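Consider the single chain below, provided in C-alpha cells and representing the form predicted alone.
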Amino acid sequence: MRQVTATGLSVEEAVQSALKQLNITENQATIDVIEEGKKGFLGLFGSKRAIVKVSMNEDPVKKAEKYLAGIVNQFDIDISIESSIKDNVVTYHLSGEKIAILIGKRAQTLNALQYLVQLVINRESNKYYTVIVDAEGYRKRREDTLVQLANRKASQVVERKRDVKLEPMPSFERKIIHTALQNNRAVKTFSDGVEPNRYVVIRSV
C-alpha cells in the first residue's frame, strides 16, 4: 500500500498535497490526521503546520481477483483469470485445462467461488459491485439452458393447467427464469422456499 506523509498550513492543504503526490482522489484514500496544526498568535508566533498520512486504497476489483486466484491455486490446476467491468458488474473470466473442476456439479463450486468473491469485493469497496465468476463461457451456456427450460415448462403448465416447481437455484439463475417468461401472458412466475433451497414456480393464469 502506497502512502505519503504531507504537511500544510491546514489539514485540507496537507491532504491535497498528499493526494497530488499519490495522483489519486480523496475517495481512493485513507486519511490519518497526525497533527491538526495551529495558526499561532497573529498567525505568526507558535504556529504549527498540519501533518497528515494519506494511504492509497487498494483497488477492490484487483484485490478480489488476487483472493480468487489464491483459492483457485489450491486446486493445483493451471487457470488464468481476466477481469472486466461494466457499470457496477465485475466479471472474472476463468480459463484453462480441467476447468470442469472449478464448475462442479450443477455449478456448485463456481457459485461458491462467486459468492465468496462478492463478499470480499464489497467488504473493501465504497460502492456496491455485482460479481460474476465465469468459466470458459459456462454462464452463457447455462443461461441458454435455463431459458429453454423455462419455455418448455411454461408450455407444460399451459397444457396441463398445473403448477410446475423447478429445482432450487441461486437468485441470479431464478432471475433468468423470471425474465424469460415475463412477457408470456399465459403464465406467471414466483419464487418460493427458503435459501439455499429457494425455487421458481410457474403457474397458469
Given for the second form:
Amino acid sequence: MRQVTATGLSVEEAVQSALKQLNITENQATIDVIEEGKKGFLGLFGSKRAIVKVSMNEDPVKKAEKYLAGIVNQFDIDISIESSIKDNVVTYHLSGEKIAILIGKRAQTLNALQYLVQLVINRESNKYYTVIVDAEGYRKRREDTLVQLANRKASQVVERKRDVKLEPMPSFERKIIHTALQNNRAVKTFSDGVEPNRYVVIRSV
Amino acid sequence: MKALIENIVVPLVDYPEAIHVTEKEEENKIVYHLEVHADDVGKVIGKNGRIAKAVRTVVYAAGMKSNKRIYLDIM
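Cool, the form predicted alone is there; where's the form predicted together with the partner chain?
First the chain shown before, then all remaining chains and molecules of the complex.
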C-alpha cells in the first residue's frame, strides 16, 4: 500500500496535495489527519500547518486475486490466474495442469473458492462485486450441459404432464436453467427447498 | 497445510494476529485446530456454517494428496 504524508495551510489543502502526489481520487484513499493546523493570529503568529497521512486503498480486484493466488499456490501445482472485469462481475480464470483438484466433485471446491473470494472482495469495497472463479473453461462447459439438461427435462414435462425436480444446485446454476427455459411457453420454472439444497422445478403450463 | 489455513482465514477476520492454527497428528488422521478472536468467530463460521463449510472444502481438497484424513476444528 502506497502512502504519503503531506502538509498544507488547511486539512483540505493538505489532502488535495497528497492525492495529487499519489495520482488518485478521494474515494480511493484512506485519510488520517495528524495535525489539524491553526490559522494563527492575523495569519502571522502561531500558525500551524495541517499534516495529513493519505494512503491508497488497494484495488479490491487485485487484492482478491492475491488472496486466490495465496490459496491455490498452497496446492503444489502450477496454476496461473487471469482476471477480467465486466460491470460488477469479476471473473478469475485458473489454468494449469492437474486443475481437477481445484474443481472437485461437482465443482464443490471451485464453488467454495468462489464464495471465499467473493467475501474477501466485498469486505472492504463499497461497490458490490459478483465473483466467478473458473477453471479451464469449466463454467462454460457446465452451462452448456445445464442448458441441454433443461431442454431435455422440459420436453419430458410436456410429454408426461408431470413436474420434474432437478437436483440441488447453487443459485448461479439454477439461474442458467431458469434463463434457458424463460422463452419456452409450454413450461414454467421455479425454485423450491432451502439453501444449500434449493432445486429447480419444471412444471407444464 | 497450516499456511493454507492461515492464507484462507486471515483476510476474512478483523483480528488476524489472534489466529492460531495447531496441528495434531493421530494414527490415521491429522487434526488442525483453528482458533480465532472471539469477535471473529462469526466471520469464519458464517450463516448456517456456510463460510466454515467453504474453508473445509478447500482444506480437504488440498489434503487429498496426503494419505491421512484431515480434519479442521474451528473453536
